[in-house]
Every structure is written in C-alpha cells, then in structure tokens.
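A single chain, nothing else alongside it, follows as structure tokens in the form predicted alone.
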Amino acid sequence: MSDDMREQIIEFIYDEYVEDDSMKIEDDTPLISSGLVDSFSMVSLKMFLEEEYSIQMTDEEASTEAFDTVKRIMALVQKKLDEQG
C-alpha cells in the first residue's frame, strides 16, 4: 500500500479529528476504540475516502472494526480499488 495513501488518510484524520497537535498517529494507532474518531466522524471519513479514491463502500464495509486503524482503513481502500480493476 502506498505511502501517499497513508499520508492522505493521516492528514485527513489530523485535520478533522485531532485537537492535540503532539498526538502521533501510526498505522496501528486505535482510532475508534480510543475515542479519537466517533460514529459521526466515521461518516465524514467514509465520504472522504469514497471521494478521494473514487470508490463506494457499503455501511457494513465501513465498520468500526475496518476504520479502527490507518492500516485497516488502507486495506479496505486497497480492496475496493482492486475490485474496480
């Protein structure tokens, strides 16, 4: 998975949800289970991903489990991109 994708996702999370600039988000940092991203925020994250990568995700695919880390988000986006061919 690309570093560009990682950087875009992390930048969006920082811009939209992080209030403490000293917080470090890594590939495995818990986003939802830590409370950083809530269910309302997941909607905007899903919309960002769909627009940025020209993909469509069902609500079932965009689950709290799938969105809990940058690594899992990247895997889901890559799966959707692969499905498109």
Second form
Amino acid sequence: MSDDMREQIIEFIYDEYVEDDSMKIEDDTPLISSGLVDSFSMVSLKMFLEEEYSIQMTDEEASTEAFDTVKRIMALVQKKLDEQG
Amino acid sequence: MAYIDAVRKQFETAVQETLDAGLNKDERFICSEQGVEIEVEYPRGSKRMKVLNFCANNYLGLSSHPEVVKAAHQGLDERGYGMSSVRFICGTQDVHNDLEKAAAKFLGKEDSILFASCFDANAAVFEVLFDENDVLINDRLIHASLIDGIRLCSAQRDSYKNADAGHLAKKLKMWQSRARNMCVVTDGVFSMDGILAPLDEICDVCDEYGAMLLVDDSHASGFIGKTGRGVHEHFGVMDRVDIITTTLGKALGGASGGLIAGPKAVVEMMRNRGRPYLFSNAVPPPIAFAALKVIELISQTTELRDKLEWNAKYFREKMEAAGFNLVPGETPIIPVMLGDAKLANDFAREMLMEGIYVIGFSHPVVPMGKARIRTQLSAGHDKEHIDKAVAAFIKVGKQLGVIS
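Counterpart to the form predicted alone, namely the form predicted together with the partner chain:
Starting with the chain above, the whole complex follows.
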C-alpha cells in the first residue's frame, strides 16, 4: 500500500470531517466508532474512494467496520484493486 | 423465570454502568409553577429551596403567564380535557384549525399542521416527502429528533460541517446529478452552543443547486428576528425556507405540541400520510387554546422578545466582564465553557446552593472536553435576577478556580 494512498485518504478525512485543527489522524485512529466520521456522511468517503481509485464497493463492503481506520480503508481499497487485477 | 432474571440483571447492570460513569440524568423536583422563581426539592423529600431558574426553554416567560393560563382554562371549560381520538377520526376541533392557520401566518408559510410534539413532526416529515431517489443533507449538529426522522426515511443521506455553507455547497454539487430531489436539513438555532445557522448563505447555495431547505426553529420561534418569527426572519429569508418545524413546548407557551409549516401540498401530505400524526391523539383543547393565545400575544407586540434580547445582552456583557469564557453568539442560550465534565457538574451543584438553577452539560451531549453550564435567559427575568445570577457565577467561579 502506497504512502500516496495514505496521504490522499488522510487529507480527504481532514478536509471532510475534522474541525479541530490540532487533531492528529494516524493509521489506527478510530474514525467512526469515535464519532469523528458520522454514519450519515460515510457515503462521501465511499464516493471519494470509488472516484479516486476507480473502484466500486457494495454497501456491505463499505461497512462501518471497514471504514473505521485509515489502515482498514487502505486494506479494502487494495483488495478491490487486486480483484480488478 | 430464568430468562426473566437474566434480562433483569442485564438491565440492572446497564443502569449501574450509567451511575458508575456519572452519566445518570438526575432529576430535580419543582414544586411550583414553571417560571423564573421556582421551588425545588432535591433530593426528593428534602427541604424546598426557592431558586432562580436559568435553564428553562421558557424564553418569553409565557409558561405560566396569566393570560395564557386563562386561555387554557377557557379551553378546559369550553371544550374539555382530551379528545380521545386522533385528528382524522373525531379529534379535530375548530380551535385546532384556527391554531394551524394562526401558526402558518405567524411563521410566514402557506399552511401548518399540529403534532403531539416537534419530535413527532420531525419523525413524520422526511418519510412522507422523500424516498431512495432523493438525498437529505444535514448539518452535523442537528437535533436528535431530526436524526431519528432521517433514519426513518429511505432517502440517501449525507451531512455537512456545522453552520458551514461552503462545505454544504460542495455536498450539493456532488449530489446534484445523483439524486432526484435534494433537501438540506438544519436547526435554526443550535441549542448546545446557542449559535444561528447562517440561513442567508444556506438559502443562496440551496438556490444555486436547486435544493429544498427544512429548518427546525424550535429554539427560535417566538423571539429570534425583529418580530420573533424565527431565524428566517433574522436573516431576511422568510420566503426562501421551504419547511419549518417547530415546537409549542419552548417559547410558545412551553406545554407540548409541535408543528410543520410550509407549502399547502406538504401539509396535506402530512395530514394523510404522516404516521406520528395519524397515530397520535390530537393536541388537548387547553393547549390548543393557550397556544392560540400565545400567538395572539406575540403578534400584537414585540415587548417580550425585546426584553429577552436586552436580558441576553446584559447577562453576556456582565459574564464576559467577569472573565468567563462564553460561546460567542446573539441568542438567549449562553453557554459558560468549563471544559471538564466534573467541574461542570460541581459548578451546577454549587450554583443551586447559591439559589441559581443551572445544569452542567458534558459528553456525549457535547464534545469531549467541552463541558459547560448552558444558561438560558427569559423575558421573565428582571435585571435583579440577572445580577444575582452573575454574582453567584462569580462567587462559585472563584471558589472553583475558574476565574480569578
């Protein structure tokens, strides 16, 4: 998994969700279970990933568990990229 | 019975966990009518204390206003206590219709429809109007009842940063080609911070992208705006907000009941398909009579909302001068920021001992580390009430090391 992907995802999360500038997002920072990303706007994250990496995710795949950390998001994106070959 | 015992244990454990975490909602018992000067028993059975109330939604001081109480008595005497029916069977009296017309006129909308509460109104509105072809885009700090209403609806969902019209514009742009109808959902006044949704900017972006706008003005109807119509009046966008939901349980008499005001077709759809409307009893006659009187009173004069505005400004100035950290704003909801949850609870308890009834709010009601005392001013407060509250804040603030 590339550092570029990590940076792009973290940048999107900052832009879309973070209102406290001092907050630091690490690979394992809980996003949804901590309330940082509210479940109503998870769809934005899904749309961003689908457009940015030209992948398609089902709603089951884009679950709150799969989106809860940057690490898990990257793993899901990588899995979808691998499936596409 | 083993199963029942297991469930009982499970529930008792949940109760204990709430107690252990210090998150139990501990109710104080008021042994007088609601108002600025109340008698409180806490804990139950202890000596009653006369305290000043600075935490009610009684913004206009109408909860026990003589004319409002008289109107409620008239309703009781002339039309009885309850309707024993939902509206569409045999629960609609002429006064319900009169109140719906008066509320619509006051809010500047075509029509309105009453509900048992604004929670019910918000639970009804989305499911009737929208489906999976549509998207609802809400402010991230909207009231719990709007969140639950959105959850009951099959529409797609998204959200935007609190009071951030720029972020909303990005969302609308993104959804424009993906949804049949877009509806933006916001509170008019955010009740924990006392700040206003920038409805002028929000209306502009809604117009640009062809989105509808729904505003819950529960913490505004009756006193925000020059003549108290609400946040849409404050920002000069009365005809640009499509749907308003609001409550009769705060400034407008404080009893109960809510309503949806908007285009006739929306109101008719609610009357025919709104589940909380169809399956809840009609608002009781005394409340309908009293609410109608409230609208009559505040349509005649702005005296009460003007006094409330002055009170809020005066309290804010005095508290800022004393060195307290307040959330900047212009509403009668004035949060005194303390940060720590325990400090907020201790502060509220000490204030009660000083004769001032306020409540501490902490996580999860407000973000972690942003615990506060939320004060709410009323037109019922006089200058000496506010002076007494400020003096108590200063005394307790020094005692607990919040100010020097």
